[in-house]
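One chain follows as C-alpha cells, the form predicted on its own.
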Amino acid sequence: MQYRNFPMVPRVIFGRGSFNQIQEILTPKRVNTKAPFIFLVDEVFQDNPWLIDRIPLRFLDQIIFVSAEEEPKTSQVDALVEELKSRFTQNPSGIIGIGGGTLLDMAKAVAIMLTNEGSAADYQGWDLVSNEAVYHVGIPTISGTGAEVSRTTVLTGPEKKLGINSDFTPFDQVMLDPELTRGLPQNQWFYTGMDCYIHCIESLTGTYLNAFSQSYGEKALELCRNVFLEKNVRDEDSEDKLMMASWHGGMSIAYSQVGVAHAMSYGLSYLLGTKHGIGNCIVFNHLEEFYPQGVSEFKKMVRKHDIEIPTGICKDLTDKEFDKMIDIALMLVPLWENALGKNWQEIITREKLKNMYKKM
C-alpha cells in the first residue's frame, strides 16, 4: 500500500499578542530591500489602526486591501499576480494573509502563482503544481475555516469551484493570535465556527477516517461543543478554544476528506456566490438523512444563538442553473467517496441531488 506523504505547516506561533512579533519573524526571511513583504490584509481592518498600525512596514513592503464579499475567484489571483510582477523586479520575499478563509486562500494562490506559469484556473484540481511557492504566512482573524492549516486553497474558477491541492500550498508560518478575532459580528462567527464543526463530523462520519484524523476530529468537535453549546458568553476562553478547534478541524480533514455539506456547498458558492461558512450551514441543515446526530446538535447550536438560517435561495432557478450546481457538486468526488463509500453514484443521483438543492 502506498500512503500519502502530506506536508504540515513548519512553524505556529500561537497566543494572545503574538501578532506582535510579526517584524521578530519576517525579519530573517527578506531576501534583499528590493524583494518586499507583500501584505493581503481584508479590506475590513482599511480603516483600523489598531491592527493596521501594528503592520511592519520597511523599504518596499506594501498593503495591499482585498474585500472578502465575495470567495476568492482565480481571475483575482491571476490579476494579483500581475500587477505584483509588473510592479517589482523580482518575487517578494514573502505573502502574507490577513484576514479570514478568502483572504487566506488568497495568499496561498498568489504564493503558489508568482513561481508557477499560466492561470490560477490551469492549477485546480490535485497535484498539479511543480514550483515551490513564495515563502507565506497565515494569520487568521476569524476561526473556523481551517484554511492556515490546510494542502488546499479554494478558488471559483470560470469552470469550476476546486481547491489548489498541492505540497506546496500549506503556509511556512502560521500566526494564531486570538485577539485578531474580537468583534465579529455574531452571524459571521458562528457561520465561521460552524465551518469547523461541520468539517469534524464530515471527517469523523467519512470511510477515509483513520486514527490520525479522527484525533484531531474528536479534539475539534469537543472544542466546537464547548463554545457553541456549553458556555454561554463569547470570551476570550471562547476566542481561544475556537481558534484551536479551526487548526484541529484542519488536521482533521488533512489525511482523510469532508463530505456531502461541502461538496453540496461549493455549487450554491459557483452559481449563487454564497459565502463558505453560510454555504456550508444552508446544506448542513438539510442533511438529516446523512448526518443525523450532527444535523440535530446543529440545530440546537442554531437555536441557542439564534442565528437565522437562510432559506428559499434556490426557489427561483431554472433548470439549467439546477444543472450547473449539480456539475459543480458532482466534480468533487474523493468528498463524496468520502461520505459514502466507492459506490455513491448509486445513492447521488442528478434528480436526488436536484430535490436536495430544492429544499434550500
Second form
Number of protein chains: 2
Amino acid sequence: MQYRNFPMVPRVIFGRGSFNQIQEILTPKRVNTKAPFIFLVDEVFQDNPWLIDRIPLRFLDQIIFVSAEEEPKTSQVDALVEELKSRFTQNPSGIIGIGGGTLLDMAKAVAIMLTNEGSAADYQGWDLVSNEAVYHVGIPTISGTGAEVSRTTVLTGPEKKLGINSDFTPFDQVMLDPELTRGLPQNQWFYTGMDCYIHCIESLTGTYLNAFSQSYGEKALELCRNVFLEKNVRDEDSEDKLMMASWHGGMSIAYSQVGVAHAMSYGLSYLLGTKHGIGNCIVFNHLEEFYPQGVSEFKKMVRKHDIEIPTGICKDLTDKEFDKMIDIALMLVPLWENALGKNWQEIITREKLKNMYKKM
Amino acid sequence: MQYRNFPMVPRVIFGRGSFNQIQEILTPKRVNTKAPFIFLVDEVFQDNPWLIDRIPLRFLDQIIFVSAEEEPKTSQVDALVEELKSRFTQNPSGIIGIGGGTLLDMAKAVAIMLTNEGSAADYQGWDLVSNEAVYHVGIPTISGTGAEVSRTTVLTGPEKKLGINSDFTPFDQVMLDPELTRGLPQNQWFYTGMDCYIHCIESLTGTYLNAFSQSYGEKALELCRNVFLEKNVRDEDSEDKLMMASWHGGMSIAYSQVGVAHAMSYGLSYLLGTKHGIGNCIVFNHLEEFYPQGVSEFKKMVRKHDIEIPTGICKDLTDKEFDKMIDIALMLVPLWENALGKNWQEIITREKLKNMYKKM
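Counterpart to the form predicted on its own, namely the form predicted in complex with another copy of the chain:
Below is the entire complex, every chain and molecule, led by the chain shown above.
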C-alpha cells in the first residue's frame, strides 16, 4: 500500500476579527515594491467598506473584484494571469483570495499559473504542476467548501470540470475569521454548508476511508448537525462552528475522496453552469440508494430551514446533453471508486446515470 | 484581540506501514552526500530489526540511539549538537526523531540548535529562536504527547523545565504509522494516552478556548474515551484512533494552552525526574477541585486498566525542594492563566501549591 504524503496549509490564523491582522501577515512576504499583492475579492463585497477598507493596499497592490455567480473557469484564470503578466514587470508577491470556494479556487489557480506555462486547462488532473506557485493566501467568507485546506482547485475547462490537484495547490496561509461569514444570504449559507455535510457523508462511507479522514469527517459532520439541526438560531457560535466544520471536512476529503454526489454534480455544473453548492444539494436529494441515512438527515435539514431544492432542471435536456453530462461525471474515477469500490463500473452504467439525472 | 498565526506541520503521511515510505520522503531533502540524515531513535528499538532495518542509511547517515528513561535535557541537546558539529563538516540534511515525546522533542531541539548559537537553555521560553531549523521529521512510536504537531519542545534546563516555543519548532514532516505503536508496555501506553486525555481536559475547560481548539479537543477526547473506556481490547483500531487522538489533542493545545496538571507536573519532572506522562497522571489524580468531571472519568480509566498511579512521591521532600518545585510550576504563567483566568494568582498561592504537592 502506497500512502499520500499530504501537504497541509502551513500557517493558519483563527479568530473573530483576525482579518485585521492581514497586514502584519503579508508585509514580511512582500518581495519588493514592484511585486504587488493582488487581492481577488468576491464582487459582492464591492460596496462593503467594513471589509474592503481593511484590505491594506501599498505600492502597486491591487484589488480585483471577481464575480462568483458562475463556477470558476480555466479561461477566467488564463485571462487573469495574462492581465497580471502584462500589467506588472514582476510576478506578484502574493495572490489573496477573499470569498467562497470560487474565489479561493481562483486564487489558487492564478498563483499556480503565474509560474507554470500554458493554460490552466493543461493542468486539470492529478500532479501535473511542476513549478511552485506564487505565495497565496485564502480567506474564506463562506463556510463549507473546504477549498481553504484542499489540495485541489476545481475549474471548468473547455473539455472537463476537474481540479488542479497538486502539492503546490494548497494555500501558504489561511485566515479563518468567522465574522466574515456574517450576513450571507440564507440559501447560500445552507447550500454551501451542505457541501461540507455531503462531502463528509461521502468520505465517511467511502472505501478510501482511514482513521485520519474518519476523525476529521466525524467532527465536521457533528458540527454540521449542530449548526443545521440542533440549533435554532444562526449566531456567532454557528459561524465559528461552521467555519471549523468546513476546515475539518476539507481535511477529511483531503486524505480520502468525495463520492457520487460530487461526481454527478460536476456534470450538472459543466453542462448547466449549476453552482457547486446547490448542485450537490440537487443531486444528493436523489441519492437514497447510495447514502440512505445521509439523505434522510439532509432532507430534515432542508425542511427545518425551509429551503427550496430545485427539481426538474434536467427535464428538457437532449440525449446529446445527457451524454456530455455523463462523460464529465464518469471522468471522476477516484470519486466513483471511493464511493463504490474497484468494481464501480458494474454498478454505474451510462443508462443508470441517465435515469438518475432525469429525476433531477 | 491579537491572534497567533499558527505554524502547522506542512506535510503529513498517515497509514499502517507508511514508515516504509521513509526513503522516498527523505531522498529529495538530501542537501549533498556530506550532509547526513541523523536518526535519533529511542534505544528500546536497538535490538528491534523490524523497525531498525527499515531505516535507510546512505553515505554518512547515522542512527543515534537515545535513552528516553529521563525527560530530555538542554545539556543532552547541547552535547548532541556538539557531537554532530565535530563529526561532520556540514550541518545534517535532516534530523529524524523516532520514538515518544522525548525523542520527538529532542529531534526538534537538535534541529533548532544546529542553526542557532549558544545553549538550548538560552531558548527556553516563547519566540526566542531567530534562525530556521535544519529540516526535521517526527515519527511517533507512542501516542499521546502531541509533540508531533506542537510548536514547542519541552526541555529540562539548569534552571527550569520549559519549552522552546517558536515558529521554527514544528516538524517539517510527520509520519503517522500506527503500526509503530504496537507492543508498547501497558503502563506506558496508558500514561502517554492520558497525557492526551489530560491536555484535552485542560484545553477544553480553559479560558483560552476557541472554536478551533474546541473542535480538535473534543474529537481527541472522544477518541481517548473510545480507546480507554468503551473498547475492551487494544487492537489495530485502538492504535489508529489513539494516534489520531494525539494529533488532534496536540492541535487543540497548539492553539490554546494546557493547565494545572501540566504546570504542576513540570515541577515534579524538574525536581524528581518524573517522566511527563506518569507525572501528569500523579498530579491529575488530585485535581478534582479544578477538573471534577475529568478527574472522575480519569479514575474510571485507571480502574478499568488496572493501572497503578504512584502516590506519596513528595512525602519526604524538604521545604527547599518544595520551593524549587513551586518555582518551576509558577513560571508557567500562560498555563495558569488559561486554567484559572487573569486573576489566577489569587487562587494559586505558594502555600496552596505546597499543600497540593504534599498529597501527591
